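To begin, one chain is listed below as C-alpha cells, in the form predicted on its own.
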Amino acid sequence: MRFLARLLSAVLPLTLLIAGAADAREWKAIQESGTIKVATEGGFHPFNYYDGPKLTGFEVELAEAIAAKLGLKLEWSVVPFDAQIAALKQDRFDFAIASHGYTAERAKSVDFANPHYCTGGQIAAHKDGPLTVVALNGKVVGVQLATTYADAARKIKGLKSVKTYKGDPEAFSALRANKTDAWISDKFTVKATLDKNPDAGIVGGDLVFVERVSMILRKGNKELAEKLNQALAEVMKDGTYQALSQKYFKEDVSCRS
C-alpha cells in the first residue's frame, strides 16, 4: 500500500501538468461549483497519509471539516510536497494543506491562511548519536527535500553535509541504516515514527526551531483566504479541532500565542 500511495503521488501531479492551464478560481466560482479543490502530500504521517487505500490524517480531517463549514464538497489531489507551490501558482487546485511552515521566501509565491498548528523541527538520532545542535558538528543530517527542515539544517554551523530525500520515511530509513548521523523533521512526525518503530534504537533530541503551519493559496485570492480563516475559526470554536488534536497528538497543537 505504501507503493500505491507513492504511485498515486507520482501519477496525479503528472496528470495535472499535462492537462493544460487551469483558470484561477475566486471564491464566487468555487461556491457556484459546489466543490473546493484541495492538495496534500499523502505521505506525511500523522498529518496526511494513506491508511490502506484511504487518505486520512489530522490535516485531511481538518480540511474536510473546513469544507463542511463552507458548505462545499472536497476534491483531493495528492501532489509531492516540493511540487505543490508551483502547481498552486498554475491554479491546479484552490489551496493546499500539507504542513507548510511560514517563511518569507514562500510568502513571495503564495499566501498563507491563519496557522492551523504550531510545531518545530526536531533532531532524531541513535541513542548514542548527536541529539543537540552542538553535537551535530561534523555530522551528516538527513531531511526531506524542499522543507523548512532542510532550510534549517543548512543554517547549522559545522555540519559535514545535508542529504535530502523525497520524504521522511526515506530520511528515517537512511538514519536507521547509518547513512546519516541524524534526521531533522517535524516533532510530531518524529514522535509518530519513533512510536511505530520502538526497536529502531532511535530517539528524539532537541528542537532546532519553532514553526507556525498554515494552508497555502494563490496570492491575492483574498476572499478565499477570508473564508478559510473564518471556517478554521469556527472549527476551533465548536470543538472539532480539539477533538482532532487529541485524536492524533493527545495534546492541543494550536498556536496559542
Ligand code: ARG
Second form
Amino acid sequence: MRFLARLLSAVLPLTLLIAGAADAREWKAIQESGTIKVATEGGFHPFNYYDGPKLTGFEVELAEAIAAKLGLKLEWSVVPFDAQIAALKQDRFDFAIASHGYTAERAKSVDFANPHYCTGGQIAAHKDGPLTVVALNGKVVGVQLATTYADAARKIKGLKSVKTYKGDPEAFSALRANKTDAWISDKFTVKATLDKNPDAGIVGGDLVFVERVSMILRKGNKELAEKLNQALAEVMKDGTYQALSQKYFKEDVSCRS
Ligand code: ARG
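Having seen the form predicted on its own, the form predicted in complex with this ligand:
Now the full complex is given, and it begins with the chain already shown.
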C-alpha cells in the first residue's frame, strides 16, 4: 500500500505535466499547417481595435502583411491584454501583437521580436487637471491592467492611488467621469482617443517614459523569431510598413535609432 502510494505520488505529477503541455509550435509545424495563429486585444486604438465588426489597426494590418510575406494564412485570437502572456505560455497561439513594450520582467517569460514601433507613455487629464508628473502628487491615476503604464504609475511618488482598468477605453471613461484625475497610456492611443472625443475637455500632458514595442513569442522559439524579424525587415524595406505608419499616424513610428 505504501509502495503504491509512493509510486502514484511520483508518477502522477509527471503524467499531469505531460498531459498539460501543449506543443510549442515551431516554425516547421506552422509552415506545414499553412496558418499562423496570432493574438491581439482589439481595444487599443489605433494599434488593434474593432471598426464595427472588423478587427483592424496598425498592428493588425502589420501582422497580416508579415503573414503574407511568410506565405501563411493568419488566424486571429482576441485575448484580453492581461491574459496574453499566460495564454502564450500555454501555446494558445504562435505569437501576440498587442503593443508589448520590452521589459526585463516580461523577457523572463517570453521572447520579443525586433521592435515594430517606438513610443512612450503619456499623461492625459482635464484641461485644468494634473498634466505633469509633479502635478500628480496626491492624485488618482487610471491605467490599463498589466501594462507598462501601470508599472510607471506605481513608481511615481506621492500618488494618492493607481486604479486599474481592463482596457484603455474604460480608463478613459473613468477620467471623463472624474473617477480619476489622470490617465496614463500610449501617446498615440491618447492622441487617437482625444481626436475622437474633442468635446471631452481632456488634453495630453507630459511623456512619462519611452518604450520599444514588439511582437512576443514563446521563449526559445528561435526560428519563429528569426522568421518574424525577417518578414518585418522586408515589409519595412518594401514600403508596406511606411504606408501603414502614414495611414494610422501620419508619421514614421519605427525605431530609427
Ligand atoms: N505598451 C504598453 C505595455 O507594454 C501597453 C500595451 C497595451 N496593449 C493593448 N493591446 N492594450 O504594457
